[in-house]
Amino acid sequence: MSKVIITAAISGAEVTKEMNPAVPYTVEEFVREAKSAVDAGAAIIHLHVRWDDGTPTQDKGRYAEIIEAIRQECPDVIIQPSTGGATGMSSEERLQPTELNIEMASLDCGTLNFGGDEIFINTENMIIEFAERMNSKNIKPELECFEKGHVDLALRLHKKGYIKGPLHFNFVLGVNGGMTATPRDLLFLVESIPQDASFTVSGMGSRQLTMNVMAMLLGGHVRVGFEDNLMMERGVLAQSNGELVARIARIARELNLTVATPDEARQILGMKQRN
């Protein structure tokens, strides 16, 4: 049987507990929402993290506090730190987590246009720097593109050698300013990278079920949780981001997938196996 790794976003930067109680802000929510994720099938937790107050930070010393409280309940599950944070965050913001002890985090792969005036910053020689500290540090990118020229520019990168491989991209669709959550821009993404990398999906909202799945009739891999979408169903609110990943896990298996562990992530994805 083919493998589908489940990614849990569980908190992103910007859902609040207003739009749904479950948003973890604090500590022992995120370890809450990490856990609920990781025991329905989770192999890899991407990671955005707040202050008590629900603000969004990039502070080194915050992911520290919430990994390791994740690690000491989910120990094999791979962690993997976002270095796009919050708009209007600079660079040395933003990639504080990767002077942890980490395996993995997001490169963003281009520039968007959020909505209004806010902007989400990547200029080439950002992504240029981003790639090159990852390198320095052996930590695995995932290649955030929300649209076809960020998949263009990744693999321009990876030829001029900034980029390692094995390439692993995740296809973040349905984002104001990126492209939409269609099956056919779907299917030009995934035709536009090379037969040897591995992505994953993202599909935003409502449509997040839909990308999902046909991510995984592609042979592709899948992004659930509260970052990219809060409901179960029209106007019912999804009790934690272990209620999104235990229904994506369980279509998954209907399709005669196998839901990879954390270490058999590690191998899909070309990593090194943690001690």
The other form holds:
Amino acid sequence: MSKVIITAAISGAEVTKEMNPAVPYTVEEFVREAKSAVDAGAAIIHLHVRWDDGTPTQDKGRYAEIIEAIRQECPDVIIQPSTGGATGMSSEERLQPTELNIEMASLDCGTLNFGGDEIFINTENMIIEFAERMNSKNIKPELECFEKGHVDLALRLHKKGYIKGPLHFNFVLGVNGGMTATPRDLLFLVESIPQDASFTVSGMGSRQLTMNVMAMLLGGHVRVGFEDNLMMERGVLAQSNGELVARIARIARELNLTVATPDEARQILGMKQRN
Ligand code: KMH
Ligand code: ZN
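Can you return the structure of this protein in the form predicted in complex with (5S)-5-amino-3-OXO-hexanoic acid (KMH) rather than the form predicted alone?
The complete assembly is shown below, putting the previous chain first.
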């Protein structure tokens, strides 16, 4: 039976408690949200951290504190810190979590508009620098692609040896400035990557569910969580990240897929086992 990896992006850098009171800010809230997601079937936690007042930070010490606390409750889960951080952060700031003992991180593969006046900057040289940092620390990159040009750049940098295989993409669709979260655009992206690459799909807002289902039909993996979507349905807030994970895990099982454990996810993604 095919396996599907569920990633939970539990916090993000843009969503706030005003939008959904369950968005985590404190260490205890991060643990609560991570545990709810893992208990429901998440194998990977994509992690942005905050200070207690909700301010997004890439501070190494804050990551260490929150990762350690999550590990106490969820010892096996793959923790994937963000190196995207929030728009406007410098490369040095964003790279801080790679100084910790982590096994995976996001690697953003191109620049894009990010709504209003925001620009999410990832120049070619930045991507090379981030990739080389991850290579040197044996950190598995998840290739975040918000549009097709990002996929092409990632493939070019792979060919040049900067991004190591096996390649694992995350197609992030529906951001204001990136590709739309439509079946046509997702299919175009899936058909643009090598046969032996794996992919996960993130859709914004209500498109989280539709893009997740399509990803599974195409043999891919899924990302849910507050970073991309705060609602179960129109007008109904998700009570926890776990609620979003539980729904996609149920749908996966109904599609005759098995939800991957963290160790199975490591195997699928070509990562070292933890112990
Ligand atoms: N917060 C966005 C500006 C990542 O985590 O690598 C970038 C982001 C991507 O979320
Ligand atoms: Zn992120």
